[in-house]
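Given as structure tokens, the chain that follows is alone and in the form predicted on its own.
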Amino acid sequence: MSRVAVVGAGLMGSEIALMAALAGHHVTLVDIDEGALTRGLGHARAAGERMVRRGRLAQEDLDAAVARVSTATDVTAVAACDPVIEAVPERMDLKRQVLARIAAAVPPATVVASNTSGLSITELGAAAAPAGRVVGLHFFNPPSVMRLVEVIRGADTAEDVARRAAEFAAGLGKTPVAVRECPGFVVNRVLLRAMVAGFVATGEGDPAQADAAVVAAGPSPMGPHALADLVGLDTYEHIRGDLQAAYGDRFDDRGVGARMVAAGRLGRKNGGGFFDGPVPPTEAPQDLARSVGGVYYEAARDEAERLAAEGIASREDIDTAVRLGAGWEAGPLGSAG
């Protein structure tokens, strides 16, 4: 097997390695902490013990794949690795400066990868010439356990590198879904445009009976409210912001985001968002249930309709990308597949 990289040894990027190590890879995990890297061995660890107690990994294997990944501070040790997969915070500047060091440390023909869920891979890719060479791999949250990932092509990656990308992380057991580039790139464009027509919906309504009337009326498992408090308000009001930015009105929540996180009321990561802890049981009045219910599926379905148009993927992916990414029973197109 090849040896891979993994720059930045957080949650992500641990979890990252321990599936590139359990496909039989062997793995460099870079940080330039140590301790970061002391700590995310113990969480790549605990969540292959994890996979352990429920019956998908044997433990033998896990002792393998664990002594297959070694540890680095410098990232002149990927120089011999491909694919290198940065996997550092969400922040332009600190993912260009990675890549940058990345870029000068591997052959030109290396496959460069940046984890991102929803940064420029274009932009990223001119801080790491050749840029054909670099490629969004958005793996989902967390890897151990969700199989989407989100192979997105900026304007200057070239279409082996996209392939190769692709075929890495079907190797990993993952189900790559091929995706043009764009803000928010296809799950959390289709995600935020029903979360904020939901949110528009509810008014000064109840939240929970909101939330049931989404899940009553289709497929996705929550309902906007649930959503958001496990995503974390704040991290929904930030990729909203962008959204809205790029797209105009139809991702405007009317400040729904916004007053949330000003009273500090951050989903689960804090305690409390739209609910102190579970959504509680309810029902939604029938009124409720076609308002609510019918406008998120709306919302969600128009999204889905205008990525196929744009091109940014096919109609087939797009349904796959919300089923495995957003855990829906069917995607928003109804394609076959």
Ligand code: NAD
Contents of the next structure:
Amino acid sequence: MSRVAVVGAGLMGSEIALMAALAGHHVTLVDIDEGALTRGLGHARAAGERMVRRGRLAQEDLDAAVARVSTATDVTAVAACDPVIEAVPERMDLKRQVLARIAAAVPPATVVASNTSGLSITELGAAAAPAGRVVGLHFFNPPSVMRLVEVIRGADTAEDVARRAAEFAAGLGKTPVAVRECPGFVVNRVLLRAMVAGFVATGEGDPAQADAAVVAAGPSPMGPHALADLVGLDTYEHIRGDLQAAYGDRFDDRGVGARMVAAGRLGRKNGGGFFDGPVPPTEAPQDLARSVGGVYYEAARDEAERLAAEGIASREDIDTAVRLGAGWEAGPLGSAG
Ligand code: NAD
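Moving on from the form predicted on its own, kindly provide the form predicted together with the named molecule as a structure.
First the chain shown before, then all remaining chains and molecules of the complex.
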């Protein structure tokens, strides 16, 4: 097995490092902050312990994997690693700076991946010449549970680099889907579009009933309000704003997200969003199931059709991405994906 590196030992990076170590790789985990490395290793071990409790992993395999992770505060420690995965905070300037440092430390043939949730791979790649070696590897949270990895090709990403990145993700037991760069990639674009449509259709109506209508009408395990509470209203609103800037008013939620953020109702992370706690079981009235439920899936299907028409991903990969990234029982395009 090869030696791989993860730069940024936060929520995502530490668990991606664990997944790589469990697959047998030696892992160098890098962070500028010594304390973050300690917390990151603790977070990774806790994720591993949950896998052990669920019978998905033997304790001795976890111990052996953790022993394969070494830490460093200097990015030059990634020199002999391939791939190197960047997982520092979602800021273009910071990521470009870190990618430039990684690029200077590794040979030109090394795969340099970014775990960005939405920044342009082309712009990131330009900071790490040769840009052909830069690719997006978008793991979903939490990486120890979520099987999906979007493999994002920027304008300059070499085909061979995207293939090696996908092979690496598959080796971690993940399901890679091939995505051509666009704002929101696949999962966020489809889900946010559906959520926006769901919020607009709900209007002043009851969020619990609207969510029940969505669950009753199709393959999603939860409705838009519960989902927004889960991902955080601030995160939702940030991504939604970017998507509206990129694609226009089909991502306009009539101020629903902004009002929640202004009211400090960020979701489960701060004690309450649309709901104060777990969503109460509710029956959806027939008319709501048709209106909100119908609108939700129609919006998702329309966005998925656009993705396919734009050549962002294959119909099968779009369906796979939504199934594994959002837990839908079937994808919005109804392919075998
Ligand atoms: P985080 O804040 O938990 O962790 C980021 C880590 O990077 C911190 O430990 C920080 O000390 C470190 N860091 C900052 N500057 C650094 C530098 N110059 N060199 C090395 N390390 C540095 O962030 P996160 O939630 O793990 O997110 C990381 C990336 O993953 C972001 O791009 C985010 O958009 C993406 N992502 C996050 C989620 C999620 O749900 N949190 C899901 C998918 C993708």
